[in-house]
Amino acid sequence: MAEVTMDKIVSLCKRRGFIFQSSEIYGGLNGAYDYGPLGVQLKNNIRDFWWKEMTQIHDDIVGLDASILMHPRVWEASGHVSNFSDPMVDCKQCKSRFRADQIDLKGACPTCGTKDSFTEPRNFNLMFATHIGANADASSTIYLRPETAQGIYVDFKNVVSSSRVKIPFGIAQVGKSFRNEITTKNFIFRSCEFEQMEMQWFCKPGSDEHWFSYWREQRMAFYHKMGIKPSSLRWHQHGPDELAFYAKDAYDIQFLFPMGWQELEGVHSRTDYDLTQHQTFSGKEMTYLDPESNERYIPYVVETSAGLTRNVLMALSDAYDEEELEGGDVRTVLHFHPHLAPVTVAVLPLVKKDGIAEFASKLERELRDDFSTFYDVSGAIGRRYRRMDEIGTPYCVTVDYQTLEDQTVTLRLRDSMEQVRVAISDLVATIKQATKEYKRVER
């Protein structure tokens, strides 16, 4: 198995419309990216995947799609005006700017090497402000919201009051969130506007420990049946100078990207913190009538917290592989979960004549209902193979004259690259349980 480095994903990415720079043709913006046709496949692939496990498989988890722009008393509540920032400085020389925790202000500047030569630390806040109404003063200030929790957290007691949903239960969403981050870096892991995919579970008191354990428990097992290599993932607990001053305790589940160990997702034991921030603020009372012991309490929050734009790099990162083939060639094959696969069918005509392009072209529209897919009738037979290996495609369906007699196509695997003779009454039902059955073998 080959090394899998960020320049190789960057150029996959670029080369095969996954992921580009953000307007690129006026010198591109640092810390913004736009999802290609395969990208925005991927990721909204991915979003569902995460929908369904929430808000499907779970029947105690509703739905909540909160508004970017909130209150500013919200985010005084919540503690990211006074709090929601980095240090950052600037070195003198060059001008580059940097956090000023992750870099050795005694040590030469990274980017020029001049030694003593940085600024001395200063608060950077990372929330975007911005004006709303016509007057931009003080008073119109508000801020795109810098993560989606708050509007759960906010909406509590309207999603109780209409849902009839009695604790415990989860309020999930999927959103974007904005951070002017001091410095951007490894392409999609870090940018300044991203995507997350939020769950707030909402329990009593004194039970938190048993769904905080609960809860890790499941989101790493969304991980293994997303298809990511076990060896790729790992937990690592917050310590005392990493835990938030409201927190009970807290996890990340990191993976091994390119550039090493990082977080992927935090599950986070947060007490009644925010909702008791938001009464104090709000002058509203958050707090919740348990029906069967009629007692009133604030409830507890255990917090999963996963990066969606996180997660296209942890799937583009785990499914990257360089293939040796006998004869010495070399394919690059993204070995996606077919779930997860931008184009799951790719419908193929071994000649373009004898009426073979028009029957594949037909059996393509028809599969559509079923599956993404994607008609290629240029070049070779074994060059479109390649291609669709690149972007991940799990299955390929060839027709050639043995279709025109008896109504069977060739379906090859991805991964194994094994054909298959199966008749097109059976082509739906043999993907789906194939997909079904999918395993990623680790190499």
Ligand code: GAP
Given for the second form:
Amino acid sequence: MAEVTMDKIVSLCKRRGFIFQSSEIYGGLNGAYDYGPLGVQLKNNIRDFWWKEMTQIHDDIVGLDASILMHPRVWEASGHVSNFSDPMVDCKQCKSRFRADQIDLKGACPTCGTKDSFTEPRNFNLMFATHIGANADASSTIYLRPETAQGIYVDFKNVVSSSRVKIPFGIAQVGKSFRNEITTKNFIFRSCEFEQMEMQWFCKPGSDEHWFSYWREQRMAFYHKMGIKPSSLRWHQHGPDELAFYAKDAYDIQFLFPMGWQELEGVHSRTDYDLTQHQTFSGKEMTYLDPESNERYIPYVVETSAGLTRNVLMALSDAYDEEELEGGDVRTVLHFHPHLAPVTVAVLPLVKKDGIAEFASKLERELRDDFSTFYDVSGAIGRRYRRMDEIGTPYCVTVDYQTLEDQTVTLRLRDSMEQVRVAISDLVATIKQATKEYKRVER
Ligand code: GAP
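Switch from the form predicted alone, shown above, to the form predicted in complex with this ligand and output its structure.
First the chain shown before, then all remaining chains and molecules of the complex.
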């Protein structure tokens, strides 16, 4: 198995249209990325896989889509205005800015090499501020949300009074978040504009430890189900110096990215901190009346918070492989779970002539109802298989002369490269069954 480096991933992403640097023709913008035709499909597939897991498989979770812009008091109540900051230093020589906890303050500047050039560390708030309305004064300052969670807390009472949810229940949300990150290296791992998939689980005080453990189990099982290699996933419990200001306890699911083990998702025990803060700051009651016991309380919260864009990087890093084939040829392949692959089925006519291309094109159109498809007629069949391997297409269907005679096609499986003959009438069911039974092979 070849080493997976970030350079290889970045290059594949650009070459095949997964991810581009934002505003590239202007020299690029740090910490911002564009998802190309295959990238947006991969991202949407991961989002849909998560959404289905949360709101369909767990029937006690409802969805929400809160706005990115919120009342500025939200961020005072949540603690982000006063606490959401990183200690920063600037190089007095070249003006580069660094996180104070990520460099040797007694050493030389990593950019220009000057010694003793750092300013004293200062706290730098990570929220992007902007203005709403025509007047750009202090009273019009609002923030781009740095997490989706607060939208859920602020709407807690609206959801309880408008739906039939009873505690314990969850509210799930996927959306953009923004942080003015200073260290944005490692491609899309840490960007200034990113997407989160968060779920806040509201439960009775005292039951939070049970649910905290339940959700840790569920979230790890989710990544296994997504086909991620279990050996590339592990837990990390936050030490007292790592815990966020709102957390009673927190665990990260870490993934073995090309640059090492790093956080993928956080599972946080947030107690009644957030709802209590919003009750205090808004003056509106955030309590819940238990219909069975008639008790009134502010619920405790267990949060599962995953980065969607970070999940995209994980899926690419986990799937990437360069495999040596018989004869010394090497194929680059992405072993995506079929649910995640941007293209599920490619239809390839063996030759263009004798009505084979027309037959294949018609078959591809018929498969569109069930799968995301692609039709490719150009180049030798081996090269077409390689192109599909490189974007992670799990199934290739080849139409040949025999197809015209007996209505069968060759179904080629990406991971094993096995080829089987399948009747067209069984094709959809065969692919669906193979997807259901898909198992990631650890190499
Ligand atoms: N509501 C809790 C919260 O936001 P967090 O640990 O700051 O917690 C949760 O973020 C997840 O969001 C992280 O595990 C990561 O996957 C993702 N994330 C956070 N900052 C990010 C950034 N700058 N770029 C990409 N993903 C980020």
